[in-house]
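In structure tokens, the next block holds one chain alone, the form predicted on its own.
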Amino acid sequence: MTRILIQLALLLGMPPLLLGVINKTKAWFAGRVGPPLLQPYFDMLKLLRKGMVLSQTTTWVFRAGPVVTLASVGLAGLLIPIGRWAAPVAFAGDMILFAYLLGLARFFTTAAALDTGSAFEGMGAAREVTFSCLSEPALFFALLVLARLSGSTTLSEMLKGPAGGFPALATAPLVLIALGLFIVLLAESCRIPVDDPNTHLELTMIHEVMVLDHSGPLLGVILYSAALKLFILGAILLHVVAPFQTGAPWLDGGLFVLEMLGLAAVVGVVESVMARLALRQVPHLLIGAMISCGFGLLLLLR
């Protein structure tokens, strides 16, 4: 029970901290002090205390969208092992449920955007679902590689790998899917170079344009859901690129926290040294991620 409570505490409490680390890293690269490390927590709490402004053209779909999105992403997080511990919820084939929970979250986010009747938000929804058609196959290919290596379709077993560790022949496939997963993480979390969470330019907005009509608690829930998805995809990536363990549960938990903060710093570095790609170039990047994960699977099956 203590193990599950610790995992839930990390899953629910740590995601906004990753945004703070990213912002601090970007500020350091720009020579600025930047906002406090805990500023995302304050921003989300402030939004939860505010009122909401709802358009008369919207229906219950608009109000349910952020709530269902958060519930779906949260349930997906329960399927992912935190550090070297087993996931709170695990069963054979849960990798399929994980992918479809993320798909359900995207469906309700885009449905809420379309419910506003705004052509601007409809444009963002169209871009979101178009790019998801390229990022989801990459995620499935990566999961298939992990399932093949571990001999299991349970995420806890897939991500922890076989008892003796991954074989040497699996190095190339793991490197390829790690590269693809990192691109998927940037795309699904709306980070540069795929998207810019701070932009308000019509020609470049993807995710942000879909939530322009949300305010108050609904906007706070959306921001928290985005941070939670970043945490979940980051946990999957760390299991591939940094499967280190000491054998002591508490040390492994602390090591996972440090690795996650390091991953957030890497994302901040990427956003500091790269510009956002032109919209027509984003599919090329996502296709590259899909090909990378696909080749990883082919190398494993040859």
Contents of the next structure:
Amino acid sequence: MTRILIQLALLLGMPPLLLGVINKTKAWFAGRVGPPLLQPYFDMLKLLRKGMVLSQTTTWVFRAGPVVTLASVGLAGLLIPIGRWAAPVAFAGDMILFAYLLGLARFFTTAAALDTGSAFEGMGAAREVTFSCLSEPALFFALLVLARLSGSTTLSEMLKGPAGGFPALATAPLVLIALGLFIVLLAESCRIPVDDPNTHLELTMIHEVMVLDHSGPLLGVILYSAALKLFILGAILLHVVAPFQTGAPWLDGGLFVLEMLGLAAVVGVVESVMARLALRQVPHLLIGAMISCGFGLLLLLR
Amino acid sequence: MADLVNALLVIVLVLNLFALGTSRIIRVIRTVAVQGALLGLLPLLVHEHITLSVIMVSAAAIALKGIAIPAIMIHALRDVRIKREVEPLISLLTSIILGALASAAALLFAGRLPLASQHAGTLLVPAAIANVIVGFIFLTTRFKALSQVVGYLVVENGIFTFGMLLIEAMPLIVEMGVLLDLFVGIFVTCIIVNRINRAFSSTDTRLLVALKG
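With the form predicted on its own in hand, show me what the form predicted in complex with its partner chain looks like.
Zooming out: every chain and molecule, the one shown earlier first.
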């Protein structure tokens, strides 16, 4: 019971901290002091206390968007083993449910954007869906590699790997899918080089443009689910790149938190040293991720 | 060791695709430099006993392909003042996909070859074939003289990888000779690139068919 409580606390409490670490890293690179580490929490609390403006052209879909997104991303988080603890919910084939819970979240975000009737938001929705067409196969290839390696279709067992660690033969496919998963992570959580979370120029942004009309608590929920998505995908990536375990559950938990913060710092470094790609080059990057993961599968099957 | 070698070779294959997908020539050169340096580590990993000659091959490969050749090429690039491959024969995305297909085909093909048992588990053969094909994609679809040099470099990386299979049988002098040839070849080409640019104010190799004595 305590195990599940700790896991839930990590899953629900830690995501905004990752945003704080990313911002702090970027500020450090730019030579600024930067906002405090806990700033994302303050922002979200502030947004939750604010009033909400609803356009008269919108319907229930607009309000359901963020809520369904949060619910499905949260549920997807329950399927992922955090650190060395098994996932709270696990059954055979839950990797498909995981992928499509993220898909459902995306569908409702784009539906809410289209519901406003704004041309800009429609554009953002079109971009989001186009890019996810390319990042979803990459995710599936990566999951297939893991399923093949571990001989199981349950996310908990897939991510833990076979008993005694991954076989030596698996190094090359794992390197490839780690690369692909990292790009998927950047694309899905709308970080540079795919999307710039700080930009407010409607012509070039993807995710931010879809949530232009949301305000107050709904915007807070959207920010929180984006952070949660980053956390979940990061947890998957960490299982692939850093399958260390000490055996003591507390030590493993601490290690996981450290690794997660390290990953956030890496994302911050990537954001600091790279410029955002031109929109028409984003598909190249995502196709690269897809090829990389597909290659991993090919190496394994050959 | 096999898993380390494989991980290295996979990174090399990904760098191939990355090089195919970038239009800035300087970035392509740097990518291929990193690739050459990584491949320079291979002799240390493939060998069971690390001897002085192995260390020398490795050091020479890293120094030449990772540092000296890229430095010469970047110098030549600065002289001719071009930044990107403006109009490749096929779009960059198509060449990435072609490169990926080539690598996949190389993997499948190498799986059918009757290899010696100690090489069956590693990716040396498929990586070598894939590198050679990707090098040829560079040579056939890019028209700037420097991009063509990059193509030769990628082909040589493939040949170097293939040479790892024979490293026990092949004397050090052969490997050194190949590296020296490559170095001199690229040195000369970079000077020629400079001359071509001065004479024709362009480094487009398609214009060379119009040369008259």
